[in-house]
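Consider the single chain below, provided in structure tokens and representing the form predicted on its own.
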Amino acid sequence: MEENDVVTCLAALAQPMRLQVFRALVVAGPDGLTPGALVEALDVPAATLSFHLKELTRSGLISQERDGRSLIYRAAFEQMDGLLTYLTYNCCEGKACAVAQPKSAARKPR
């Protein structure tokens, strides 16, 4: 994946309501789901849903598909595990990495 792909993907997901979308098409799994459904599901109005859908499907998250009908809308699994592998490879230049707490962070005994 490319670095302005990995930006594209982040900015599309840096919103609270296409969070929320893409979730709810990820635990929808492969069969998808069409936007009345997210509508009802998200209980948010559909020309809102619309052009969430369109920067998610712009940044190649989600896919759209023509079932008679209606729509159909899957989450991209392909490019969600490129910006997965992209932002774990990139973290600490493929070594293993841990981010150390801050001393005042740390779980105090009781």
Second form
Protein chains: 2
Amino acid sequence: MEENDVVTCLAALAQPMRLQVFRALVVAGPDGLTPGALVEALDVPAATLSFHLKELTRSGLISQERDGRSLIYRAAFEQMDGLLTYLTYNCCEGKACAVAQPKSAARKPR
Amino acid sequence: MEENDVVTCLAALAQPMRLQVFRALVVAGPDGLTPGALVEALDVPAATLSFHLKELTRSGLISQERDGRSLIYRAAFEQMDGLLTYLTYNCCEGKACAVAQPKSAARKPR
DNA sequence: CCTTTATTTCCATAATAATCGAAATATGGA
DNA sequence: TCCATATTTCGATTATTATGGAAATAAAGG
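Complement to the form predicted on its own: the form predicted in complex with the DNA:
And the full complex, kicking off with our chain again.
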């Protein structure tokens, strides 16, 4: 992933409501969630949610698919993986830092 | 790391100049860099740089230490590790996604 | 103490992002 | 075709962030 896209992805997640939306979609997995479900779950006005969904979509971190009257949004794990890969590289260059997947995997196991 | 701090860290990195600054500090390693060196390297007005350094410091992603007339800024790897850990968790919850440290480590070896 | 160098703070300005009601669009079904 | 439901777009408003020159602060050394 290229620096520009990295900044866009980071900015997409760097907002409380959007981080919550993304987390909800990650938890929902392949089924995804509709805007309606997110409005309920996160108690946010539809127009506001729509703005944030657009922002996340623009970054490539989520995808959209129509299903009848509803839309289904899903987390785009490949993109998130790309972001993490970039950050891991640019955190750990020459350092014995967070190549620590084992350490990470050990704590806070929820 | 808690959700609030995650958003703050993401926001700190979600800006082209700040991402460059952080990357430069990561590359510089334990020696760190002075604002003067960064002004030279990144060709940015001192006042603008100072604003961004403050932002990064506020997030905990870099630290500051005085050395005579100069200040030395360094990447705070523990904080970055915390951020990566959080993101890894909230990307991969229930997914066989980017627990892929090996995969990541294999490509783009520069 | 005065000067030089390093860096930050102040301040005004410009640019971008977030909020949300109301109107518009899309879809499926009677 | 008309209606109800799901969602987005519009548009106005407010809030936050970024930029950079000029003035202020901090430290070292004569």
